[in-house]
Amino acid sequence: MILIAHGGVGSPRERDEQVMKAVEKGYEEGMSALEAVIAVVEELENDPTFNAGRGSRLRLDGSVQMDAAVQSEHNIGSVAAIEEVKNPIRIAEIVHDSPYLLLVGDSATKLGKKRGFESKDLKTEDRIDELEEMREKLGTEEKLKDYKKFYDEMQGGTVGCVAYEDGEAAAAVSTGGTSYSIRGRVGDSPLIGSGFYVGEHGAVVATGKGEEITKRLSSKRCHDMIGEYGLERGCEIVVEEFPEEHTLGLIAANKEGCVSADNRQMARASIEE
């Protein structure tokens, strides 16, 4: 099994050793690929310092709405905009067992509260300090033009996981979106090609600017720059051909190995035997 997982771009390193907790979590004797990293990132959600499930950022109106995905070789789980869930990953996992592909908002809650999972308050006191901070620098007009006016100051943070073995890949991810974020928003993170993918050079999860992201596909740009490249080169040039003002964070794997690369740091850990 390889796996490696990281915090989100701009998580600082001295996290390491928590996705490291995480990760020996995804290396139990006998998960596959893709139950391993189904159990990392809901381990990475249970963890409050993580912009993931518990630890979700908040909407502006202070609602906490959030996405994640996963997919194996053979299929594709995604949901946005789910609430009141501590673990989207495992709706994801769900959708990834089911007809469909994405399920969004409210098809997506009822779903987890209908298969058994509990409603849950994911509100922490961090995150409503953060909130408040937000709408001071907003002052009284918190319209769209104002998420506009501010994007720059945008901060995210994704948890990812991906993992090879037996020549099987899979990817998943979670988060709980970026602040000055409007209820609705979507970023990269439960869009194949953007956020996650997983081809036959391996499995690529992003992080950073979401936007930015999705108009460059980034996940599927650095699957195929690692089929040109390598795996460690091809994640550099997704990177660097990235614009610096922006955040990237990318984890990697396939046979052979893991890598990770940024343009900030990042909080990340992985086993390879």
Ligand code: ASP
Given for the second form:
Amino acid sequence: MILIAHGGVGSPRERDEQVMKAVEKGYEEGMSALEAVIAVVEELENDPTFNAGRGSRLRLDGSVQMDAAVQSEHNIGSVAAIEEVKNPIRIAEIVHDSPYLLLVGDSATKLGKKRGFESKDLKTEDRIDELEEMREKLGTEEKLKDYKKFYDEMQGGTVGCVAYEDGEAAAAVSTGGTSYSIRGRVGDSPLIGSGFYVGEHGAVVATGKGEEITKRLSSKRCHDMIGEYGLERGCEIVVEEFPEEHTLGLIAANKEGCVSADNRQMARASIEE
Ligand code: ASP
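Can I have the other form now, the form predicted in complex with ligand ASP, not the form predicted on its own?
Okay, now the whole complex, with that chain kicking things off.
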């Protein structure tokens, strides 16, 4: 099993141990790459210090809307703007095993509740305080005109995991999105080629400013660069060509091993056995 996970670009390296605790969940005898990445991301969603599941950033209206995705060698499942659900990655897994690729909003939420994942307890005190600060900054209508400026200062965070086991690669990703986001905003995380990609050169997951990642299809680009230049250089190239003012972190795994690359600090952990 080759497995690497991250706690979101911008997350301090002091959290490496928390990420390692999650990685261990994915390293159980007999697990496939797909089962492993889902187990790891679920564990990170349950840790309220990361921006996914419980502990997700709040939208400007005070709601929590999350995006998650999973890809195996065989299929893809994504959810976007899902609410009141403890583990969005488990709902993405259900979509992965359905005839659909991407389920959004109410449908995703209903499915999550029906399958027993309902939670009214996703908002942490820290996130409520963070929202208060944002609202004070944005404040008046006048200031809202400066919205773009504030959004350029946004903070994100996403949890992700990629694995390679027994000839198969898999990727999983989950996020509460970025700060200063309005309801309905969807980033890169649930979009194939943007927030994640699995192909002949392995599995890739991205974290960072979703709009910029999506414009550049950074995960697919990284996958293709790995094909040309190998794991390490492939990831580095994509980070180097990304505008420095925007955040980007990447993790990738294939039969050669696993790597990460980023333009800010990023908590991470890996196992190769
Ligand atoms: N990529 C995530 C988003 O834009 C946030 C992050 O990873 O920092 O929703």
